[in-house]
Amino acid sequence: MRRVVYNWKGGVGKSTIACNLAAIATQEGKRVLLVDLDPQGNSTHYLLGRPGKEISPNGFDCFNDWLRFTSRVGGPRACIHPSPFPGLDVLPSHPELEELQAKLEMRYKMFKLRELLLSLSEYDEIFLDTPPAWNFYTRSALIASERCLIPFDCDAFSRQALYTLLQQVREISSDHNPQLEVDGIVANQFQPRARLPRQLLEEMLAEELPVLETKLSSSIKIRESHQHCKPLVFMDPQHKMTLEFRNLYHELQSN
């Protein structure tokens, strides 16, 4: 399975989401790779310790590659580092991605990172970590999805930029890849006890908004876990939040 996080709004937690589910699924017995697309490089530093920058070769490497007739880095696979927790890879990101978007785009290099996907088949699992923007890196891992999981930070702009989301979404999937489909909405850093969240959740449900039954709690052990590269799955097993990335991982996988 290919599931891409997805959101253009900066500070949703795709990072932290994409990580915990892939570290969950690593306790189900999955092999995964987490693939960052975000030149802030966020998944890369919080899976490997490090910032993409220090790690080579990386994505960077990789796409830059596909820009020549040959190989500079030995192949995509290449590119592709174990982190410290037992069945999970990391393609990291750099912060140099940002400069290559202009001369993918030109060269209609967004296929490539589907067929690169596909061709790595020791993998159960592949969760992609986007950009906070709408450019060549999201619409790539869109195409080379077959999920996608939006996070909702139970904001009301963020439920208006939703509907433009969930449209940018259906576009790929009826233009470049019909296998992709919308896995749901995650409401983060829910406060159940707030109104405006409930509002809000109660008023999307109504409009028939793929809202998903779990929600993410708001808690400093995110932070922490971030702090300590470590998700909280490894961290601390018992946590509230760690029960809510395990109960999010298997309701999507019984989507």
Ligand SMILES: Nc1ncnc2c1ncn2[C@@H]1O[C@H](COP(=O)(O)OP(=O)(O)OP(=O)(O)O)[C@@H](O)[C@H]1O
The other form holds:
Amino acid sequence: MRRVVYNWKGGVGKSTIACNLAAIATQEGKRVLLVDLDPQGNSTHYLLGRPGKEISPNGFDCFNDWLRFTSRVGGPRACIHPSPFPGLDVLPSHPELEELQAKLEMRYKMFKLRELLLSLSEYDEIFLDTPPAWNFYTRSALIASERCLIPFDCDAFSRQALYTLLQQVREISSDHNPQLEVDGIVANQFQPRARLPRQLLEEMLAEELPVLETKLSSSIKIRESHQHCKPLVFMDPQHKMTLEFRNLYHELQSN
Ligand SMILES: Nc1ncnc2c1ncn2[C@@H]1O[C@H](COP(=O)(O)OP(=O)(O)OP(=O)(O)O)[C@@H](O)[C@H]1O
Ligand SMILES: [Mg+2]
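Could you give the coordinates for the form predicted together with the named molecule, as opposed to the form predicted alone above?
Let us now look at the entire complex, which starts with that chain.
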């Protein structure tokens, strides 16, 4: 399964959720790849323990080769690196992906990522982390995926952004990728005792927006987990949020 975690709003938990679901998947015996398409490279750092600019070859080399019709780095597979966590590999990001974007867009390279991911049949699950933008990388990721998971930070402005976002997914699905389906919207940093987030979710459900059953709480452990470059399931397997990530993983499997 190829699954993109997407929301063009920043800081809603895309990288955290993509990496932790990828880690949970390995615990379920799956061979997993995390593709980091965000030039910020937060997922790369989280899973490989160092920034993308220190890792070579990386996603930049991979996309750049597609522009040059050459393979300077031994093909895209050479750009994939094993993480310290068994069964979990990473196609790392690099800050220069930002500048490469315009060229990739101009030369219609939007389908190359899909082509690559389809050829990587050794992976049971591929998670794609995306930048907080509607750009070449997010469009490529939506074209390359079968499912789209949307993190939502229970904020009123973010709720308005959801309508545009769902429209974007629909557009990609109808123009380029009929296989693409929305997994659902997952509430992150959800505070069950606060009135506003509860009310927002109730209204969204009343509108028949695809809000998932599983909610992710807020915990300082997430920051610790980032700091130690260790997904929660490896840092604290019994933590409440580890269980929530596991529930989310299973809810997505049963969808
Ligand atoms: N459930 C949570 N509990 C506590 N902190 C969280 C939680 N989820 C995310 N965070 C924190 O919120 C910040 C943003 O998270 P994250 O980087 O995963 O979001 P993002 O959507 O990938 O951001 P960007 O759009 O910049 O890529 C991080 O500092 C992270 O530690
Ligand atoms: Mg991110």
